[in-house]
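First comes one chain, alone, set out as structure tokens in the form predicted alone.
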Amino acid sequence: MPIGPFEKLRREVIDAGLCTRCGSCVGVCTAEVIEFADPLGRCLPILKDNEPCAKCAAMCVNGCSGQDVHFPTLAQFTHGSPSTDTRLGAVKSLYVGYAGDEEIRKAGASGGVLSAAAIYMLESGIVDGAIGLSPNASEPWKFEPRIARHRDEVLGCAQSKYSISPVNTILRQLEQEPKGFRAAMAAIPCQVHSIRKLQADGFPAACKITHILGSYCGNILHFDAVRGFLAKHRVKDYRQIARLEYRAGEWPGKMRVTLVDGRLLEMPKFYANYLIPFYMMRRCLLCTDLANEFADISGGDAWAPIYEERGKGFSLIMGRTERGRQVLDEMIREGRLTVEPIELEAAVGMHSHMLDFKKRGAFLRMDSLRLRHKPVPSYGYHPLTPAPFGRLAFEMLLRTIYAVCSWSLSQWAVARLPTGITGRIFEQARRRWKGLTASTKRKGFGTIQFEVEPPRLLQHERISPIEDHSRGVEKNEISERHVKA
């Protein structure tokens, strides 16, 4: 007896530990019977009230970013050709810069470039709305997707949010927008993977997203990270939060919680990074996309001494598609962006630590899981060059650290150490760790070779690249095309 689409999703993705919490399964469910259970806990999709899964086009399975994200196919669809650089993906223009509007720059996590792009496209009539995350009005510790239609609403969605937030649930609202509605969307890589899969499969709501603004992403955190942060300040009830910010103030920012009684709880960003090994969503360890390779414009912090020493936010900016490049060019001409071009290898060097974590470390972790007969995602490419012994040893040590940090006892203990002590210990350990392991992690990474599968085919033709639709073709015509499931 055939199983329903959600049951297949539950067996192969959710119960297998592969769910990315992107939110698409909720957003595409035409019967509206899927929801997220325990959003401040494990935050996993379930069938609402045990309602039966309706017969449908199984878009919750086809659009899932947890199990099968075929990079060569998405590259062909998004860029019109395979990516020439497996580390960063396709790049048409590459800069370091920041928003020309100082208010936008200050509001952003780094240089405010993605917020500036969303505002520019709204004000120029390129899009009708911009999707981002903003705090829930009555529960400000929750971040929810919204369609911003004005500058102030975009600024309300600015800054990084590191808690699990299933942005793609917004597809349900997009479905209600009129035909011809055009949206920009700010999203992290796993969310973008799903949107591109849905666009390639012709899902109408996803096809209303004409521009994707992608942030770099190393990992996201369970809400327990906030609980742990509050515990350090002897605050037991998260409902005392009036405002939650992860990159507040001057760059690189502080994790800051404003309580209803007016108190401010703060910790410098690099101190607050201690939360990562304790509360990171473990599925992030298997993600191979740091730089948001299938966005139209992607950006992240420009981590280099020449920019860090200035004490203001600078963004690494990539125009990845033709329409993304065009938006950047127009913004530069109008003075909305202040930029300087940089070379590709300089961009790789800014994030070499995390690129190795994603492009080599994730495959090593998947190899380990396969040996234990555990399910892993499929990406359509894998490294051919064996990792040196030092890198393998480092990965084993890292795996041990993450395992120990996931223990309840470890989380209990770290929550009771004074904030200053934890932050200083972690920051000093981070600096020493990076210095000692830099050569190990980077050895051979610049010359690593990947085996890349060919793009998957349509039933009768190759995938028509989405770039075609930036050259005058009506966006929703994409819904006439279908990718094999």
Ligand SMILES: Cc1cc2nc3c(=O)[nH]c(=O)nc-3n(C[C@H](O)[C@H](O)[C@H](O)COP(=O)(O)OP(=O)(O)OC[C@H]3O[C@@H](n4cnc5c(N)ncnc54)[C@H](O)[C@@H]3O)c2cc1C
Given for the second form:
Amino acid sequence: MPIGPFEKLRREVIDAGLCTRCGSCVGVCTAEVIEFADPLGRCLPILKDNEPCAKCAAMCVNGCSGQDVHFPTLAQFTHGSPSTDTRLGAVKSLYVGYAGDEEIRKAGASGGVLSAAAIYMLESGIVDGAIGLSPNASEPWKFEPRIARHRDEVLGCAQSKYSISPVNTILRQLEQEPKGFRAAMAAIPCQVHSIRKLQADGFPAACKITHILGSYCGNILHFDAVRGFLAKHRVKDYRQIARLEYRAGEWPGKMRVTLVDGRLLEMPKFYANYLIPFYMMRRCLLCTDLANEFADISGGDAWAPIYEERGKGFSLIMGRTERGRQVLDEMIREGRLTVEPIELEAAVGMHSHMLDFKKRGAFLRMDSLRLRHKPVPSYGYHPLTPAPFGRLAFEMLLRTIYAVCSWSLSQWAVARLPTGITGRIFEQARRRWKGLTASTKRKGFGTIQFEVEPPRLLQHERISPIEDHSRGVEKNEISERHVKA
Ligand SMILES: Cc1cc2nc3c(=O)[nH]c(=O)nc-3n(C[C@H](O)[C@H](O)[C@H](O)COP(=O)(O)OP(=O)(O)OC[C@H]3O[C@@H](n4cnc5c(N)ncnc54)[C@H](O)[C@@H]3O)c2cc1C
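Okay, that's the form predicted alone, but what's the structure of the form predicted together with the named molecule?
The complete assembly is shown below, putting the previous chain first.
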């Protein structure tokens, strides 16, 4: 018997542990029968009240970023050519810099560049709205996507939110916007993968997104990370949260919870990173995109001592498409961005640990799952160069650490360690670990070769690669296709 689209999604992605929680399946469901169950728990899509899945164009399957994310096809669609660098993706312009406007820089997670770009595009009429994540007014521990129309609203969305927030649910709201509406969208890589797949398929709401502002992303955390952080401060009820910030104050910032009684619970960002091995969404271990390769503009932290010493906030900035480069050029000309160009290898060096984690580690983890006949995502490329023995051994150790940290007992124990001690132990361990593993992780990484499959034919040949349309407006006109059943 044929199975409905959601049933296919459930079997091949959700139950297979491959859901990225990007939110697209909810955002594209024309029958509006898909929703997230337990958003502060495992946060997985389900069918509302077990309603039957309507006959439809199966966009929830076609646009899913969990299982089939063919990088060569996405590169062809986004850039009109294969990626220029297999580690970072296509790069047309590359800088370290920050927002020229001090208020925006301060509001941002690193240099405020993504918010500055959204504000610039809104103010100069390039887009009509800018999608970002802002706290829910009555439940401020939850973050929800919104379409900002003014500077203040964009600033209300600034900052990185490290807990699972299915941003692509916004597609439902975007669909209500008039034809010709143009939106910028801030998003992490898995969300972007889905948006590009949907655009390649001509899904109207996704085609309204003309500029993607992609942040680098190492991983995302389950909301339990916040519960664990509160437990450490002996706060049992997350509903005591009046404000939740992951990057408050001077770059690199602090994880900060403001409670309804006015108390502040804080931990420097690097200390709060102790939460990662305990609460990371496990699907992130299989993601191979750190640098948001299919965005128009990517931004990450400029992790290098010369910038870190200066504080205040520096971003690594990449113009990836012609459209992205053009926006950056205009912003630089108008003084909205202060930048200095850097070399590609310097950009790789700033994130060499996480790049190794994504571009080598994720493939090793997938190999291991395949051996055990477990499902893995398919990316259309893989490393040709075998990892050296030291890297394999390191991977085994890492996997053991993650496994132990995912035990409830470990999470219970770490939540009871005094705050100062946990942060310091973690930071010491992190520094030691980085020092000890640096040569293992770098060995062979610079020369790593990938086998890349040819791009697949885009489903609708009339949709040319978006790179052909300098502002993306034209694309809206030519590529929207009605997919409602
Ligand atoms: C989950 C996550 C993991 C990250 N991991 C890394 C990393 O490993 N290395 C690194 O260098 N950088 C990482 N970053 C990126 C970094 O934290 C900054 O976002 C980036 O440097 C851009 O800074 P900015 O000041 O220009 O952004 P801002 O001006 O603060 O703008 C950020 C924009 O992103 C949106 N946003 C925030 N959180 C999310 C989210 N969860 N999903 C979708 N949109 C969101 C905001 O609403 C805002 O519009 C991560 C970001 C996130 C969200």
